[in-house]
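The chain below stands alone and is given in structure tokens; this is the form predicted alone.
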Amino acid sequence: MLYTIDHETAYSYSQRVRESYTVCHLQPMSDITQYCTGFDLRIEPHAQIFFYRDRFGNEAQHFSYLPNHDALKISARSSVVTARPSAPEPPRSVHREVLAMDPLLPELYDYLHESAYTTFGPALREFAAWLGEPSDDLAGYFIRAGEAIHELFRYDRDATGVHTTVDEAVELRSGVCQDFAHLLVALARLQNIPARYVSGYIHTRSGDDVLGAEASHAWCEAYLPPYGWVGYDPTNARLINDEFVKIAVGRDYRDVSPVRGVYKGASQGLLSVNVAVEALTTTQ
């Protein structure tokens, strides 16, 4: 599939502020499953943008704007081609011995342990105990855990916030894609399955009932040899297919937040985010 993506983040302040420093993860990744054919990032007021690759291999951007200002707008436009199957087959049984012998495993330390938003608290452990052990099929456990989150948790944009922990989401039994992705990541890691948080977008075809398509989306990837990284979206209970566009991967949301930054000034700010994902035909 071919997509164009417009992502606009706008800040407005009740009083003028100064010295804004911002880091962005807005450029789609290029790997064997997708290719970013174009990316344009614009800042208003104008600021020089610097590009770099972070420790997780993501394309990142940062900029600063020092003069006094009462508004800041960040506009990203991307073009990307996805090469995943439209109806991917679920991975077959993955045995723990195969994972233990995988040569890449020592490099996946960050994806096997707790992080800021994926701690192994009592509520998570109780939920994991209810799910049961993965026996000798790690892939089956990963999919089953994602399906359980979809069935037992309610999608509610007012229930949680950006800093909600996994335990809080489990106790509430509700949240958004960020919470569900964090929960699946934590459940996998608790069973010693390498897992990472993925930020991106999901495209919805006309008539489809898709949650999270109106903004940035999030899902989970587990490392399951010999398949490599296998993506699953617990919000919509589906394997990652050609309707998903991957932006960045990390331990949790903090590593891959689309836009984050600081500024000097006592003023409170108002944030608005608009996302539009358009699918193009080959003739377009």
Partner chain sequence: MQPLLELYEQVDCYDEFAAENGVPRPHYAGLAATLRSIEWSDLRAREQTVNAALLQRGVTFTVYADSRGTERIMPFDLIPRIIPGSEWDRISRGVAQRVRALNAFLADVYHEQRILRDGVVPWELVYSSKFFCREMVGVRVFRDVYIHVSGIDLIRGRNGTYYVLEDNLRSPSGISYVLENRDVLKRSFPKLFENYQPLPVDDYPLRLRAALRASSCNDDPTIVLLTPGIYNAAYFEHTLLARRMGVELVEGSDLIVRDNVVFMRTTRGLQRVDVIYRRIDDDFLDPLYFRPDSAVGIAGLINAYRAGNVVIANAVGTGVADDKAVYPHVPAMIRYYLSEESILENVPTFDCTIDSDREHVLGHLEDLVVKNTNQSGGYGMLMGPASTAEERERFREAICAHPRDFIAQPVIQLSSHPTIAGERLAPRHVDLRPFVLYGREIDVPPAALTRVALTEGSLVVNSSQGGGSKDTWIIEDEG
Contents of the next structure:
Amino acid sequence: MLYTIDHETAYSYSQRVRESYTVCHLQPMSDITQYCTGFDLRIEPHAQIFFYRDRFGNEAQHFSYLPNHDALKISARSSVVTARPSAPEPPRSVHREVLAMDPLLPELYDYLHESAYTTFGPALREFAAWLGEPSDDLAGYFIRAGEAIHELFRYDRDATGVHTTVDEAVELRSGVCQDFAHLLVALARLQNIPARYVSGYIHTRSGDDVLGAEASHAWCEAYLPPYGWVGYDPTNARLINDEFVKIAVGRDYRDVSPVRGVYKGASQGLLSVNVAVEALTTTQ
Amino acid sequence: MQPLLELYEQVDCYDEFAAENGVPRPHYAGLAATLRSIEWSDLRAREQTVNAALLQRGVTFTVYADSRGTERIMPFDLIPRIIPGSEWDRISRGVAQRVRALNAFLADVYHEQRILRDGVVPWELVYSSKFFCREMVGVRVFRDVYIHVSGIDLIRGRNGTYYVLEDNLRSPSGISYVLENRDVLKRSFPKLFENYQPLPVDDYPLRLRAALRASSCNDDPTIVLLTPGIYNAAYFEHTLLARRMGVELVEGSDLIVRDNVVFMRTTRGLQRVDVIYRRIDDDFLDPLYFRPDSAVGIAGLINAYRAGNVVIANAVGTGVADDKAVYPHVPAMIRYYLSEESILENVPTFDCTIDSDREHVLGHLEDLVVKNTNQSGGYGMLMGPASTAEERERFREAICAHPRDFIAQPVIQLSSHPTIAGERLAPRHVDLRPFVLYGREIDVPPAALTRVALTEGSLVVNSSQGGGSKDTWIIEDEG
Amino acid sequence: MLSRVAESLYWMSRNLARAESLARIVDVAFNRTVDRNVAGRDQATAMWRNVLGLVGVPGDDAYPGGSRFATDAFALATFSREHHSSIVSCIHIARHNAASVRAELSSEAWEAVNALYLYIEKQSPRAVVRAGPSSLLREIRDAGVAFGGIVDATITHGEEWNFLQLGRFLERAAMTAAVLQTHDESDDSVPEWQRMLEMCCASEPFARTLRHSNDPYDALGFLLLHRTFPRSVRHCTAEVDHALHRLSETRPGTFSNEAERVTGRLGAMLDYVRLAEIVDDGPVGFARRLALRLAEIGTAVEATYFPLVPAA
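Next up, the form predicted together with its partner chain in place of the form predicted alone?
Entire complex below, previous chain first.
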């Protein structure tokens, strides 16, 4: 599939602020499953944009705007070609011994431990206990956990916020894609399966009922040798196919948040985000 | 005449001043003669003059708890510590070797991670360190120098062997005491000083400036010293170093990042900054990447740093190399990176994450020193032999709950040195902190801090725990 | 020089000058109230209200009133910590700024500020009221004046000193303009003008300069336009102008930044204005406009030398 994505983030402040510094993860990644053919980032008021590759291999963009301002608009437009199957084969059983012998495993420390948003609290442990042991099939467990989240949790935009932890979401039995992704990441890590948080987009074909399409989306990837990183979207209960566009991967939301920044001033910013994903052609 | 020296009774450890038979060691003979020739009242008078001079010069540290910012002088003991050249030679080669290996370790863990892949240092250890800075992974620093300034704490065991107790690779302080102690002592014992001719310490600021200058790819960089401000305990040191180096003393609010370049705000507009000798912790450097509530940091600094537009000295993330749980692996690093054996020994250390070590520690708490790996300055420590059952129980629970946070070492009877105590000279335990500079090459100036535990029998020398300091004379061997 | 350092020097100097001026004003006000011959009770009340206006206590509501009104007003103007312009607040601000630039000050200058701070800190308002406020106010006044002498004698007359000068003279001009705004225009009596002269430390210099004058407008002219009296608005404005040109190293009579432009404009007006025009205008209205101009200079100094947002 060929996609064009417009992602607009606008802040407005009731009183003027100054010295805004912003870091973005807005550029879709290029790997063997997708290729970013174009990326354009504009800031209003105008600011010079800088780029770097972060330690997870993501492209990051940053800029600063020093003078007084009461609004800041960040407009990203990207073009991406995806090359994933539309109905991927689920991975067959992955034994723990295969994972244990994998030479990459020691380097995946960060994907095996708690992080700021994926702490192993009592509510999470209780939920994991209810799910049961992975026994001899890690891939099966990963997908089973993802399906359970989809079935048992209510998608509710008002239930949680950007800073909700896994434990809070488990207790509420509701949340949005970010919470579900964090939960699946935490469940996998709790069973010593390396897992990471993915931010990206999901495309809605007309008439198709998917959740998380109006803004940026998030899901989870688990490291399951010999398949490598396998992505699963607990919000929509499906393996990652050509409806998804990946932007960045990290320990949790904090590593890959699309836009984050600091500024000086007493005013609290009002945020509005608008995402439009358009499919141009179907490559078959 | 008061028999100043005759009353000096050695305790059960290595004494710097006198051999076991009580006779002063050869390099202390001159000092001994002076001490025999002066009256107690004279020594007292000199001591008072010195203390008045230190207070007047503002050689103080701020006591945090006091809202008025009360300033006190760090207790200064008049009797100098003397180190013969041959001994210093070994020390300086030893600490240089250590810093070279630790620096190689930092360059490695933030890039190729060979030492982890080769299984010499466990992955887990590095990644679980509170001070492993993930933002630094893959970030190149100029000349691969991370540890521009360090202070290595040395102690001496019963037979006089020097051991490394701790590496301080973040922003070690104490050099201002070295500089000021020398200045005032020179005046109190001019004759003795002339006879000994200790190596000068007053070029330290210039050597530091040279190291900072070499840290930048710019030939004539603008260097600033970044301080957290007047309420910081070491503010006096910051002002002293800035003044003697001839560089601007800045606070976070004086710096601003524009288009990925760091500037300072001056009355003539923005002026570019090339090197920041920072005396604030990693966590507070940049609210965009680290603690968002940092009021002393500079937003955007890490971006400018990553782009190579500014040098931060010491580099960000050096704390992973002086994590107390990493310390036991330093001899292995020296072998791994330098193919050398350590010149200075480590104190034997038990790693509480290893089951057998932990069992041993829990079984021998009353014989060991237990240290929290996340704390320094003498805080978070259990002195086994002096501890109560209740304290030991608290540590036992903490060790079981968080083994990664603790190491344990046998109690080393630090060497002792004659020190003014009340109305006599008494042996008090001392350590030694040489400072190591690293710009282009490693430089070990003959400026080392001797800290002394002023309480009888105490082995804790930290200024926050009632320690004092001594002037340290490094002398050239005769012939 | 770092903008922060310049800013701290400037505010330290302004606040010490302000504390000094306020101490003198409060002292005069207090003496006038206790001296029954001078003013009636209503007049005294009006005068205290004006004085409290100077330290930022608004209108009638905060005014204590009652039979001990003079002592209450004195205590408020001197010791109030809520109001940023009370004498004790000024000294706190000055000391805070001094502490942050200790390295740039001479130790004598730092010690002078710190000693004043420690002195005011150990005063108990009640004890001062009981003993009479004169000696306290005199201490503060003298410390403020002495500070000017100490910095003049112990600091190189370079950039640091010029920022101290800016603060000192801008504040003096502002305080003289403020005193003139306390004038009751219905009362052009000699005692009323004498009060304002005293509040500006001008009564003796005025008497020496213009012997036997009973014309109130001579006093007005002296406070506003005298060329060499160190607290006249004209003299202070000229000193500000000199300090600005020394800082920018540009020729007097020209301007290279906004601060120099607005200072030069005000200086020219004071150089060429006729006293009669001011009298026709109404002295209080003139003083009020003057205060706005001086505030404009302050804003321009801040924007030029220590801007919040650096110029591109």
